[in-house]
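Coming up is one lone chain in structure tokens, specifically the form predicted alone.
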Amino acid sequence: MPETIELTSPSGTVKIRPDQKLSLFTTFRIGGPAQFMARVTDESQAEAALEWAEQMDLPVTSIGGGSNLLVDDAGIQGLVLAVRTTGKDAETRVRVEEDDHQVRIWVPAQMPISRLGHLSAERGWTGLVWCAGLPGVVGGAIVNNAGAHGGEMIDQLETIDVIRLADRKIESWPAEKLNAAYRYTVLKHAPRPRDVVVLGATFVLPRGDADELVKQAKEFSAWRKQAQPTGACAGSVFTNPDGSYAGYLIDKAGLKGTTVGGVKISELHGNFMVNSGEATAEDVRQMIALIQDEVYRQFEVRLVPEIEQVGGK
């Protein structure tokens, strides 16, 4: 087994670790090993890791907070780049430009999305309070065009900063380049491994009343804790079909509480699967197929997975 490799970058050492369990880096707690893995906290560390991967002729797969993600039981070949840090550290890197009517903020991709929601509320910035309580980080939320309570990432997004894997060149993309729609961007549906990694994003936010926004953020967080399961899960498994809700259809189909191997459909919310601690990616795939077949049989609605599947030999 090769030993940990240490790289230098302007912001500190980057450790390339072999044979890392990806189940420890996803909210589903499912997934085989990464051939190599690097956890990076900023642009310079990402560049160092990407340069190493290029020298080793390895493909690169980037992950953020690990929500909305199903890693194959066989793991991921090449280098897995975990773009994440603590909320406190990410917050120190937020850049703000203000005037009387709005603020323009740059946020690192590693920023926990829930902290961004609470921070914007505390500062009296509208447009992102719906993020409060969501799992994951800003980079992954942008790739998935995450949303809740009537808001989506694209609504206030102005630009994103990405680094190209081919030459490690950093580019700024206008939000329009994502072609964002409901739980869709061109990045989410690009073949893995993708050719860019999201480094940060700029949002334009109108001013609002901080007290009212903080109240909303607390309400959204409390609702999420009451209405959705905690523990090892990936978030919503299916997108909502036109005119209905995936969780409602799964409930009406009588599937709540159904188990396949180590995975169970939550009895609290039908669009969530919970890992008992022994679930495999294959269990989840079988459960997805079971739900799709039964909901279609009863309602002639074909549910589309929102969860992203990565890895495999």
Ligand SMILES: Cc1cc2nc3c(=O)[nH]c(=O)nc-3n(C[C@H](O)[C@H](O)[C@H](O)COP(=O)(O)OP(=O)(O)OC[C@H]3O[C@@H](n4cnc5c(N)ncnc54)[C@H](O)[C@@H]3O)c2cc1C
Second form
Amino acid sequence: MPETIELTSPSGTVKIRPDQKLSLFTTFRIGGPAQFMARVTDESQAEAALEWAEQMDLPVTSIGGGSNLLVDDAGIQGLVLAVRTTGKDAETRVRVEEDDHQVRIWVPAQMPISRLGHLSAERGWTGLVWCAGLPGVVGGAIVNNAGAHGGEMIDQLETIDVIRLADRKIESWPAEKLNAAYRYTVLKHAPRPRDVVVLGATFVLPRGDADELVKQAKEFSAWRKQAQPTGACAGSVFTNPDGSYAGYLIDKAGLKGTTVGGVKISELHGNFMVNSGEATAEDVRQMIALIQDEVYRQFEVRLVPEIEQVGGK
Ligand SMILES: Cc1cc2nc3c(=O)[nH]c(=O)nc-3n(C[C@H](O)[C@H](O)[C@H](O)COP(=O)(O)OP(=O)(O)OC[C@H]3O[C@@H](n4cnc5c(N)ncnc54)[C@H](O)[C@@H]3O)c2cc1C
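Could you output the structure for the form predicted together with this ligand, given that the previous block was the form predicted alone?
Up next: the whole complex, starting with the chain shown before.
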């Protein structure tokens, strides 16, 4: 097996590790190996890793917390760039400009989204409290336009910083360029390999009452614990169709508890699939097809996956 390659960057060494199990980097705990993997936390590390990938003529796949991904059993060819780190590391890089009415904050892409929700509540900033308890990191949440409790990433987003793969130039994009809609951005729907990696984001947040916001953040976190399963999963498997809820339709179709191989539809929430420990990406794909067919047969609604399939030969 090839050995770990070490690249130097102004902010530290970037390790390119071969043959890394992606099941360890996804909340579904599913996925074959990354041919190569690098974890990066800032633009200089991203630049070093991307330059190496270009020299090696390898495609690049960026991931964040891996909480919305179904990685193929064959893994991902090329370089997987994981833009993720612990909450504490990321928090030290948050930049804040405030006045009496609002704050403008710059947040690195690897900041855990839940921590951002709690931090903004503690500081008395409104608009991001819904993030409390949400898995994943800011970069992935922006790409997905993640949302909950009536809020979504695009609401408070002013700009994003990206590094272009082609020439490793850093650009600032106005939020409008994402063309965001319900769980949609142009970045999420761009064909792979994609042109840019998200490095950070600026949000504008009105001031609010910290005590009230902290209470709300705790309630949102607690709600997740009682309404969603705790096992290995990737959140909602399908987006909600117009005027209904995917989980409701799956429940009404009598599918809760159904198993395919190592994957089971949660008894708690019909739109969640839980990995028993042995599930493969193929089990999940079969389960998706089974649910789509049965829900369509009973209700003439075609459910569309929210989780994203990546990798394969
Ligand atoms: C238990 C559970 C509950 C969930 N509840 C919700 C919910 O209420 N609402 C909701 O919207 N989602 C929910 N999700 C899904 C998921 O948490 C969110 O979509 C999350 O924001 C994805 O972030 P991530 O960092 O894990 O992204 P990943 O899954 O790692 O990646 C998502 C997408 O972003 C791309 N990407 C990631 N980082 C970068 C980067 N730096 N640059 C460029 N592209 C990048 C990836 O290629 C992929 O296309 C849930 C998931 C779980 C497991």
